[in-house]
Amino acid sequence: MDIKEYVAYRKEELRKEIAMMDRPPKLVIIKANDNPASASYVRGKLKDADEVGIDAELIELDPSISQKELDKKIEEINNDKDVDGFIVQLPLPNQIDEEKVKLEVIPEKDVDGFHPCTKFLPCTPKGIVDYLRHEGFDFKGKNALIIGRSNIVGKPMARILLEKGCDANVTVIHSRTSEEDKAFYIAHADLIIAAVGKIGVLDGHYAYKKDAVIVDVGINRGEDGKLHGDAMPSLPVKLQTPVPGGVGLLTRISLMENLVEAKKRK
């Protein structure tokens, strides 16, 4: 099953799970940005919710808003009963403390699963991790390289992988990796999670395993107008997830799955 498949399945099986219940969940999005992409993947998830039959609810505030008012928001929806989760969509503006605002939203309705002490997967890995299985890949002893160490991919992609029920074996490389060492876990990797957000991260000058798998979490504007992954497409492996049409969308519907969850544990 391709990832638009595998969606279309998952979203499906919430729309009946959510049809036989009291209400439909609710969920807020506060956006407080002007970013382009960032309006892109608002839309994205107030498509999904609608899709699968999920109040949502866009709060849409002024860019200039001080850490002060948005503080006071954030506080108002944590109170809010009626509210299952909600997600402050980033980029935030530079006044804002981006991790202040992550340890304000109360763990019971993080669906995105930032805070420390949440109480879910964070979206992107976890849609990763679903979608792999559903695929039949088998985590437990796999190499598994990460290109990245961001808080919202590339470490929580790393903690997850290494938890019981996956059970990789896990390497993070970065920016500061030399090219050789680069070189060598790339060929002896089962698994590659490239998140750096750069285009040719990964290319055909490196060697791979013919049954290894990348998944493409980067998403980045080229010259000639385009999108594209950190990934070359058509690369010498198993499986490659798109750019567009892949991460992005195990992404939304992982965010949809968490909010079920948050609704039923109330």
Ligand code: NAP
Contents of the next structure:
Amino acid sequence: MDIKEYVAYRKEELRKEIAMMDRPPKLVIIKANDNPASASYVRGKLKDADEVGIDAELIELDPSISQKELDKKIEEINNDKDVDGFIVQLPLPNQIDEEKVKLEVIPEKDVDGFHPCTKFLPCTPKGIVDYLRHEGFDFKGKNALIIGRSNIVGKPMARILLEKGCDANVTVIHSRTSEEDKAFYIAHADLIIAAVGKIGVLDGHYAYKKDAVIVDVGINRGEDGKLHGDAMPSLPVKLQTPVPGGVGLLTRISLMENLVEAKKRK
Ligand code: NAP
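What does the same protein look like in the form predicted in complex with the ligand, given that the last one was the form predicted on its own?
In what comes next, the whole complex appears, and the chain from above leads the way.
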């Protein structure tokens, strides 16, 4: 199944599950930026929520909000018994401490999976693993290469792939990795996850295993005004996820799944 078909199937499953519940699960999205990309991600999440029957509320705060005011808002939602899960859409304005905010959302409602004690898997790595499993990819003993070591994608991806159940051999590379080493790791990888945020991180000049899978997390606005991934299109591998219409959709469906799980655990 391609990602669009898979997501449509998962949405239908969620819709049926939610229809059987005593009330729709409630999601709150706090947005405190005027970033156009962020606005488009939020629109996507609201659309998905609507399609599966989740009650979603967007709270837009002024980007000049102080840390104290935002802390108060988060505490209010933490204590609101009607809210099953909530997210604070990134990026946050400069005056706000993003790491502090991640710790303020209580783990029971942290459907983004950012808190160290969260009850949920972070949405992007969860979406990727769920999709590849559905496609029959067997992670056990496979060489997984993650390009990028961010706290929201690269590091949690590495942890999940290492855990029992996945049992992959995991390598993480980053901006300080030499070009020679990068080419070596790419040539030996069965699974490559590119999460950098630069067009052309993977291109045709590298040697790939012919059965390799490339998962492209990157979302980059090109000079042509269009969205591009980190990988150049149509590389000589078995499967390469598209951008747009790839990992972004998997991330969104994971958020909805985490929310349904939060409601069930309550
Ligand atoms: P980030 O926090 O900026 O991290 C980027 C990582 O890439 C860093 O670890 C950096 O290394 C590494 N890097 C930079 N240049 C490199 C190079 N030339 N070769 C190898 N590694 C390099 O970014 P992020 O938040 O993880 O996001 C990455 C991309 O994924 C962005 O395009 C973002 O928009 C996208 N994204 C998409 C989704 C989705 O749902 N599709 C979700 C989240 C993010 P250092 O640590 O050494 O600086």
